[in-house]
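Take a look at this one chain, the form predicted alone, written out in structure tokens.
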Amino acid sequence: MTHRSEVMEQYVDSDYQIQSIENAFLHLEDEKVIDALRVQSTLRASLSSSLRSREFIEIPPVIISPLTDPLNHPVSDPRIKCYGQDLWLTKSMIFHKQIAVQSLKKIFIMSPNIRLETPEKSQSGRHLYEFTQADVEALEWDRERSMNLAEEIIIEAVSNVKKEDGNVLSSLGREIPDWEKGFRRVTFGDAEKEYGKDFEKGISEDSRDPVWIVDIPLHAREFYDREWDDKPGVLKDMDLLWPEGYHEALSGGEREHDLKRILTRISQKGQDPASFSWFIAAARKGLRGSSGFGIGVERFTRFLCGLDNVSKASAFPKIPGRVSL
């Protein structure tokens, strides 16, 4: 296994493209970027308002920490040496959410995430290495309640954007239908059987409404996701796919909170428990179950505006493999 710092050195030492100041300014003069940022402002306000109206408390984001999401795909983990310890830039607030919700019950964060993706991800049109998640967590909620909440706030956000920025959407050539709750659900296994390994692409392209992917296998997710008691190897997880080929909208599920199961899952993943000592200490003290999800704000904006690349949904986009303002 490649050590985090070794991976980081590969990124730093390689000769990648550096954005010119002129191009950074030209990006901000692009009418599509201006339109997208206007829509995104309405989107952020709607998501926050919807959650506040349901008594969710907004907490500040965590930017650096000795604890961050291990993820289940290759990224570089930038390390900061500080006060005699290693601190990492936050890839997601999954552990912080699970700890904070024990006291605060229902929380959300407009959370900046840093994920230094491999450079080939620059070709996807869907990846940034700095982006924002509308991150949500609720204590003693199951997956069903989280899915219902996600559908509600997404439908409300689309409605609010159409109301507030309908002229912008029209200028972009976008017509988004009025969805109803109860998005279609497909199990991970059935999706893979029908479409193969790249089923997200196929399902998204074939759909005109959002689609849930549920019951995701253990190998495809991180150790903190909760396994069904009666379906070993299958997690109480869900992803939501945007229609029209825009791929992933959100990811979430129920969280593992039992200490023994957490330690077993860390071992199964071949990870070092010392990397998660703060979370293990919280589990040893006692965690109650929770569930939640994270909505990619830039990806949501990309879908709403019909953009060919998610970089147009950011004022200062960080495209994998490029050094940008």
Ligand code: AMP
The other form holds:
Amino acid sequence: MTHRSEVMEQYVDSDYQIQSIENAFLHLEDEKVIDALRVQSTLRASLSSSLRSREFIEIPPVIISPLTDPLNHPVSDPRIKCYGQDLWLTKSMIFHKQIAVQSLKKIFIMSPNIRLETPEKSQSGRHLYEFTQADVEALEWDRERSMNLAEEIIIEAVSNVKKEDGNVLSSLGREIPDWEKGFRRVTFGDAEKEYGKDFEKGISEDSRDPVWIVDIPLHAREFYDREWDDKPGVLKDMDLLWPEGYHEALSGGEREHDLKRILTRISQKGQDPASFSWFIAAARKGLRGSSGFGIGVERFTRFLCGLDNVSKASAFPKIPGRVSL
Ligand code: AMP
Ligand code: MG
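Please move on to the form predicted together with this ligand, as the form predicted alone is already shown.
And the full complex, kicking off with our chain again.
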């Protein structure tokens, strides 16, 4: 992983705010926050129960490790020097999922991620620098099975929230339609042709149901995503977009597990293989293929409650550029 201590310094020099304990109390007294946290509690229970009923095992999150997701966009990487090693705070458990699934076969993690997003992301309404993914992986599943599972657990979650928290949704003035399985699919290429670079915004705003973006090009994703054999340069990846302008719900795909291809892809990205030595060692030992996805829990809550900002979906929101409890 690139060491980005220079970027961290920039964050320190740039405009940042320190929130007071009064801000923390005011936030926790906000009726919308209380409603959103009630809905999120139901959402978390529903996701867990949907996955457990399909024989997925919940494993505990990893918070600190010599290996984490390189990500495809710049965030500052906090490093802890520990026992003579560099350890990183988890940006995602992608590699741990791929390794754990070899023996556990079907897993999920309610995984806290730390991504020190650049301060201007505070304007997006959907970025926190600490958030949770419902992170799912299954051994020898293809993308199709993952997409099918994602649709099922999302539809079940919406239905459970409507059942258990119908009064909360009404007080928020929120109505969510009953979706059918088989969400619309658009390829990344077609989406870009029709809406331009910012297609995520355009498609999400124009839709009343969730929409899949499939077949994401290599440059837009990380080295661990699997390429189609018959479509070089195109990945067996997918994103799901929430409707009504709420942007991305989840990202996922099939994973690359072949050592030679992993090494080629790392070098194509211009990354240092030493940063991924633990994953390379796992691939050298032998990995079987897997597929999965990660759903942003706070963004799901934001969508369910129709919130203007994802910060209302967190008890102690970490808004980029702000230091808070
Ligand atoms: P990714 O694999 O990077 O797409 O992350 C998985 C999911 O986590 C995304 O689809 C979002 O729903 C959510 N997510 C990613 N970054 C953030 C962030 N900075 N704040 C809140 N949620 C996020
Ligand atoms: Mg994504």
